[in-house]
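Below you'll find only one chain, the form predicted alone, shown as structure tokens.
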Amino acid sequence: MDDELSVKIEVPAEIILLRPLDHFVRILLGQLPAFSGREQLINNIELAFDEAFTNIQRHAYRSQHKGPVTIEIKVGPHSLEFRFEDQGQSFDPSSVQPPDLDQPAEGGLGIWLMRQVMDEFHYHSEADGKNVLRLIKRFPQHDGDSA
């Protein structure tokens, strides 16, 4: 694939459409030949899709109210990026502690898995109230491919 190709979804952020995103998503990965055969690496992008949607439906919307999230998915010649903005609640995630895995606890884990996953991890906000996180997996390198 040499084009860029570019996906743009809004929808509110209710936890009920997280399912059908999800299927797009892993249909989609399924789709890209830089992760054929490697399933276990599309269920870990999957995965980290998952927690970034989960975490904005529960922390930066955290009211009755859900609001829109915009999910952009940018498939590259050389990588792939997942782009969400909200205009909820904005955090630090340089705050947000790593987990201790010796004595798991429910919850916390969403941030750590994100970084675990991808290769790269941005978050940021706006002055006009967005929050924008780009989470960024480059693809692997296929034995006997060029560099």
The other form holds:
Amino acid sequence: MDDELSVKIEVPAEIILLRPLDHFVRILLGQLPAFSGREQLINNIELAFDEAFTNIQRHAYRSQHKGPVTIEIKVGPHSLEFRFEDQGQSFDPSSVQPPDLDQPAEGGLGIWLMRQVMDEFHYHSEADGKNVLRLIKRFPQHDGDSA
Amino acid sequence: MDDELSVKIEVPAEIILLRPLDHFVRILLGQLPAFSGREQLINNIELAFDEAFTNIQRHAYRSQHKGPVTIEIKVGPHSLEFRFEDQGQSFDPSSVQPPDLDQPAEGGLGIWLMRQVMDEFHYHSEADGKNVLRLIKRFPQHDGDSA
Amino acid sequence: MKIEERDGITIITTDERLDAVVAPQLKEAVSKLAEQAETKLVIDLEHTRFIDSSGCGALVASLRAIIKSNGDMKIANPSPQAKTLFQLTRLHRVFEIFDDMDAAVKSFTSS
Amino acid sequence: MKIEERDGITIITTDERLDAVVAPQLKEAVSKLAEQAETKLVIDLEHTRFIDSSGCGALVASLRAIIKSNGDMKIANPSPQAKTLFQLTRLHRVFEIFDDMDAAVKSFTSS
Ligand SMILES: Nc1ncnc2c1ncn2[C@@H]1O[C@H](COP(=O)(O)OP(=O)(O)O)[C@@H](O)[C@H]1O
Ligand SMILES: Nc1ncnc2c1ncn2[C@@H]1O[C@H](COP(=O)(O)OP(=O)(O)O)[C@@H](O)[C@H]1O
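Now show me the form predicted together with a further copy of the same chain; what you just gave was the form predicted alone.
Every chain and every other molecule in the complex is listed next, the one we just looked at coming first.
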């Protein structure tokens, strides 16, 4: 990815950071020409970001251990990438069942939503205990508010 | 300072980051019990933060070289600290004249405003070319919206 | 979040975001309401720009709790983001959703 | 930022923030307006929650440019933050500030 803009944020996995972070992302994207007039695209990307951070806070660190989360946001001319790094509990996304949308449940939508609204979802754990989640969104090439 | 919350943000000194960063700070503070009902205090701290970032973008990097800015935000039980680090042009804040408020000018208010609304202003340059600005605000101990 | 009663109908007006921060509060408030049988509840999303999966979960939990005690729950004024999300998750087939408050309230009296 | 004319008075309505991002735009727009003599200008801050020193600087520059061409500039609807800032910088003694648009507009006709 040809980086035009790269931001790195280190925060503790506390829920109080969710809204400041979401707003940071939303307001940054809102100023980029690629997102001009694409409110739905911004909403979807904010959602994916929100789900990723919430999952780390809730699952990787089990809502208690407020471990570190390192977030990188890279915006290139044709795509955007979020990279989340945590040092908590790892998991295997391929073993997570997609939700049965005919049986609405109180949870189990997060990973599925990230995959729905983003173009790429990558997760891996490293030997030193780091878990890395990467979400990529390619910008639509044509006019209109597709997502 | 007894840190309750510590956040580190690395961004290029680009003006497009000003609003995302300001909003991050505003929304974070707005959720902290110490700031509940203290809108003016939040406004003032957002202003100091905004002036510090703008000055680095405009003066340290002369609006052109989009060098790195590292921002740390630390919130303790009794105070808040912003730490800005840049690798651009240094300056001597003690040689900056305070504005003559009877002769309104188009500039020259930034440093003075930071000093007005924050409790401490520290600036130093390090041998390796790093410049460090620290702004500290102690939380008012009594009720009411003083700043 | 604001809770009021109007003509026997309880209205919960949610804030700008219905996310992981406030989802537990909504669930708790509704589970209290559901202690009474036949609660008529409208969740007014007029001020809510953004909902995430935790917010959806809280709405599903709320509907469950209310229906269990023979009440009913409607949703009013979804934002464009909420509409998109409800459609994506097919929750628009689960919730009764109204574009304005009046219609949501009337849907109780006419049933 | 929005520019309109109403009964010979130009009204610039600024956005949520009047900061370093938009200060240059405001200055440029006003310096264009000031090419015409005796421009009557109101800066409507109704939607502006936040102003920084760059915003203040743009307002000072605007007033200068307008006065130089024998016009006049008023400010309407300052937010609490704008009021505090104008007072801190004593710009409240430099600008003519009105709490509503009507008063700002009338101040031209009555002079
Ligand atoms: N970042 C993460 N770290 C560890 N486990 C995770 C993470 N994200 C998701 N999981 C696991 O995957 C499951 C499904 O996640 P998700 O689809 O977001 O639904 P929910 O969070 O509602 O359970 C979670 O219950 C959890 O066990
Ligand atoms: N972060 C900085 N790095 C380098 N020089 C600075 C920095 N901040 C301020 N200065 C210098 O101090 C002067 C006064 O700054 P300030 O009070 O903010 O007013 P203004 O930015 O309008 O000039 C600037 O003109 C600049 O020369």
